[in-house]
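Presented as structure tokens, the chain that follows is alone, the form predicted on its own.
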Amino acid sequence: MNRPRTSTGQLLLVSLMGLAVSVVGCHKHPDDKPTVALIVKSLANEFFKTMEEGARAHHDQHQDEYDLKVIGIKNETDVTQQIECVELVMAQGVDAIVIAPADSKALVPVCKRAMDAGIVVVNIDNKLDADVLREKNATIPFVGPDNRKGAAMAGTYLADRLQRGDEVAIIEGAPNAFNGIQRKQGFEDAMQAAGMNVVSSQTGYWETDKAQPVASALINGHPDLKAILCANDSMALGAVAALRDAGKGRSVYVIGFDNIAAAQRLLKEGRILCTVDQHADKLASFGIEHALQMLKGEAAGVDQETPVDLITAEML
């Protein structure tokens, strides 16, 4: 007996079963409102959960202007799954995609396909790679913060508490994430300017459980280590846990980036020195507003820098 053939669309839906998906308005806009798809990284990460909540709050205030779909991948670095997310919303006929890409290079081709299909694409949070964009002849506006500047602010605040020549280490984000690269460079800018000794720089792939063993190895391998600079707060939580397990507590400074609630608690306890707020609750809204302006022909699709602010315990 011949088995029924499985269509490409069915396979795609099956592959997306593991996604954390939430949708507002699942139908094609019957009232001629545009549909905007917000595609983020892991909604298990508090930063992107806050981003989703900010987008929903914006939509609640502008329901008569657009419909919203929000999709998050299961893991921070699951690039293939995020590409499938873009393909899914393209098939659903959305008018605009606002994306925080898991990989600055790998997401460019599918975003270009979306543009070729007449969909407005706006890049937020993690900037798409300029060289790959040129190679694909794609111009996609980036609405987001200057990550290098934000990281340098945190690094400078840390340096004021250290002595020239002190040993410090960096825990980086995912290697192909532009924002992770920029934050590493910002940390390095501040440490070089202050004359610190960067003894190691390794990736923690954005995640607490991956950063914790990296931090443990750094602590054991460098007994004179004075600070660990983490490219996001999730990895800073891993560094704090590693210090606790090593019995070093507050003897090594930890800095983060994102200003999530868990980091704020550790700031108050003195376990994290500082973090950087790139305003996750507003970031998606900025991108959505930019996309809506492009759909109306009111914006040329140029980059837009959004705020970053240093956060210390005294500010909470």
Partner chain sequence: MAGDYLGMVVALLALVIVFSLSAKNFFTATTFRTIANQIPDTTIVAVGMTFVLIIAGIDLSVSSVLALAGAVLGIVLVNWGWPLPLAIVVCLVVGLVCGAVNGLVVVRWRLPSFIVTLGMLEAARGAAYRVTQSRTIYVGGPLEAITDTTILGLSLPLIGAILIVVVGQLVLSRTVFGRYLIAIGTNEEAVRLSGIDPRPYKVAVFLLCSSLAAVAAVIRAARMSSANPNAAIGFELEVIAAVVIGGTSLMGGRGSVVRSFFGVLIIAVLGAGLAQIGAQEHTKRLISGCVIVLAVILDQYRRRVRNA
Given for the second form:
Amino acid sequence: MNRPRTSTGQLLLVSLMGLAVSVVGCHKHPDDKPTVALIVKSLANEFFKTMEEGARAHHDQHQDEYDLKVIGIKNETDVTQQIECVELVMAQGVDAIVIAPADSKALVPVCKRAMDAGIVVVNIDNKLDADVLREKNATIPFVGPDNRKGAAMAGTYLADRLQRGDEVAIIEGAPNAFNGIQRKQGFEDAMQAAGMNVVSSQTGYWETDKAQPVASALINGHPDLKAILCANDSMALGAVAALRDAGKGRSVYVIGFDNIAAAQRLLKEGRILCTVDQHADKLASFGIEHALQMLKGEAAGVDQETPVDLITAEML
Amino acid sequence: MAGDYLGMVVALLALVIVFSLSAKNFFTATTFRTIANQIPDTTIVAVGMTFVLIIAGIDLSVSSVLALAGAVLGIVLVNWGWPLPLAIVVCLVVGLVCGAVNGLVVVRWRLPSFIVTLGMLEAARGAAYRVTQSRTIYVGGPLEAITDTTILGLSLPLIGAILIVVVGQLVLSRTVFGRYLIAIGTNEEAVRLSGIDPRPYKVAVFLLCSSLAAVAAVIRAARMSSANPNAAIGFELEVIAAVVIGGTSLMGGRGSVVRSFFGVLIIAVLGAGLAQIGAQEHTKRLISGCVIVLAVILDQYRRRVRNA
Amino acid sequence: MPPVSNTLLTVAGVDKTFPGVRALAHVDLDVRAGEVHALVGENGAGKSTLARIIAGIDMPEAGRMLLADRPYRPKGRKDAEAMGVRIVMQELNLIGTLSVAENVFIDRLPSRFGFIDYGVLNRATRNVMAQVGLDRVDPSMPVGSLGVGQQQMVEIAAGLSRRCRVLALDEPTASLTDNEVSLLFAQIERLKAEGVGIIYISHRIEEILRIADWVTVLRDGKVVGTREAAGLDCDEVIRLMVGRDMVKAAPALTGVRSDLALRVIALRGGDKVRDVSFDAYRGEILGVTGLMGSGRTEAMRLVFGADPREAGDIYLGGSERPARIRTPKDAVERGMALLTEDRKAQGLLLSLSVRANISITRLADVSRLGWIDSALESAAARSYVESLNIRCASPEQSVGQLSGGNQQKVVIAKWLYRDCDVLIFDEPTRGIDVGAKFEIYQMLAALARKGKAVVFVSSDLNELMAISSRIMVLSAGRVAEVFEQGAWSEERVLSAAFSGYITAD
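Return the form predicted together with its partner chain of this protein as a structure block, the form predicted on its own having already been given.
First the chain shown before, then all remaining chains and molecules of the complex.
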């Protein structure tokens, strides 16, 4: 059998290719500026679209400092495709990867491989799972907002307008997303502290169309419901539509998260009570700057918290 | 005729009774008001889909055409500031163009409509992202007048949807056009050899289906107060399911618009009921899947008994 | 020829009926080892049916068969093949997307660990193909990319490559060139030498006289005679094939020929129709016949615009200018009708009502502003149900539930309702019972008397001769001859039908 020999040969070939890539990446133009890859989720999602535009704006102002590649996946939950994206930019020999992972756990191994190949990796938006990171013995700095804190701020603002013991419901983000879980916990912290009765907490998968039937069922099943806390603004839009469908107008408070363009109009018209701005446009820039500093050896690989702000009608 | 619908009415009532007993607050005015407000867009597209299935075709692109037409509506209203009636006209033109492309490609290159509309499903969705820059466009006020107008307690979209169902059924069963569609779905070659060119009729059906999707886009945008490029993902399968539950054959030649309407009602009641008894997404999908297949098996059995 | 009788296969008293048709009646046949036994007869005489029964594809209703003196009762084609009886059928049995090699060895692909061993497969195939002279064909080529003749050789090669005791070849040479035929005959000689008994079905009489040892002539499912091939000639075979009673019940039409209704000049299209020109007049029934594959049906489809034609002009109603007929719609608008050969696939809307099937050709006349007036439509349907004596529960019954004869009457009704000037009937009496046949003859005659031009395509010579004003015979895609009433005989029509296939010596 010549099989073992073949695989040794293949291994050799692959490592040679890897060597070639790293040679090209590191030594071809020693004075050249570094390349940063920004890997986000779906560019069809408004939040990431905003993030991308923020990154491009940042790049326009710092063109002589670095080159930027932005890569998005088609479907927000297509974890496999995002892993392939990371492998692709590794092969292209980028110097740093700034990633908003589609899955908190599944992306850890490939990020670890990138780090082992000498690439700086910075995690934004959705935090990678701490247990998996520990298990893989990897430290990847997280640059992003404290979602739990932001959600708690919104929840507290809402609680001031309710009576102790009022019925409220939560519409969660995708159940496997860390930021979704964080927001849910933030809402729960605030509701518990104010003594509200959380009658139900269900996922709306981040989408208007999925959140709307969930909201309808909550509204119709709980006639005394006073508020719906949504983990993003798209789902808040679905909740607002469900209230209109049920003929309940503005008798139920809706709160959102992300401060998308549509949410500002909803705020002005009083259809949603408040939302949370985590500055999506700056989020990527924070991550890129952190990566650039790490490349220069100026920043250690530690987490960096970015600001979150409560947005209400009065502020507009 | 009445016997034709009896089974579906019974199934519908059974669902209502089961959910009324099992879910608190299901049997309330607000629940039915919610359902009544949520079915018009599905119903209208289901009418178009019934026509497409009758000629032995399929239109997978309705969801994306709906999203694109809605997106254009939003852009025209908000960014261009055009008046609502004109914006609606533009929205319908988008539907017509998509339908014309579907129909002409199917006829000209003799491709299966499955393939052509699968392409349109992707292309129109891409176009929707493109025109909106992937952003939800909030329209609000002027558009909401459509859903807020009521006549005798029924909302304008619901009245429109019922009207389209009635007209659709009459066209199908009473007009030369409808007869040709049924004949084409039964045996296209025999129709051709009878001296009737099936092609214009096939194009017309795809035009009709996409324009109805555009009409649904207006209603949906009004209901959501906004135009969302991510709207209605997976909606095409919901519509096809409703039409098939109504007993329309995927093989063509047989179908009823009124029965499709009952299919929409059954799916809507099932969805609302399951959500209200607290079923999670996975349970809902599991049960909906079983109901679709079960409904078709029952329909087959019903026809066998009637023919015997 | 060895005088010893070593009968390999005996068929005795075999009966077979298909719905409405007696296909075989008490048929006897002996096939000896190392000899070729040819079956000849008109279309529908029962040759293919007999071969299919021997190959285990159809089951006989009565009679028995012996294979090497032991009872032979195959349960199916596979079972027959296991006992060494094989058939190469008229219709190609190949899968176009698979390679030549995969087709030849479809049921015994050589494999290793479940993977096809293409080395072994392609080598074996090359051997097999070399036997039929196709050594230049790449075994890994998809069969669909070969020409029809080569495909037929592949099919034959597949049959020849398997060991067998009895081999039935049903019209193997229909689309072969002379060269390919010679190669086939060389293989048949080889099999004869190996002691295989061969059943050979063909329309080409000179071919049969070349290769066969025995000839059995079938007519209407009965054996007319079995002769030794040596000492037979073409004329004698044809004489045996014909010569039965005429269909007396059919009305004889006097040849009152008035105006020209349809003139077809130099029609060509597809691979069947090479050059067809003819005239049809008002008030006559123009009979059209030819062997299977002679291009009868195809020519009529070209005239009607159902298939695109490559050349030829069509003139209607004596006009000097050719009519623009590109689609059936054009043809119908210009007063033509085509009743297709395959009524279920091309003529009827099976799941729809009798009413809807009849009114389809003229919906505009039973509707106002696009809305169908159901009273008018039903009245029209009812009148044809009555006048054509269509037996159905009501005009609302679906056509699929009617008998073949009544289905055919519905198709006729739809064209009568359209009121066309030129009506082409392609095999209108195929597969329907005698009573309905007679009614259809009456309808055709009545149409002609009303001044319509009726073109009547049929493979049944008796009915053609009974009701036609003239008979046009097609052979190999060309008009072989047109007979005036009285000038024809069954023998003359048949020899005209064969004429295109007899190569000029």
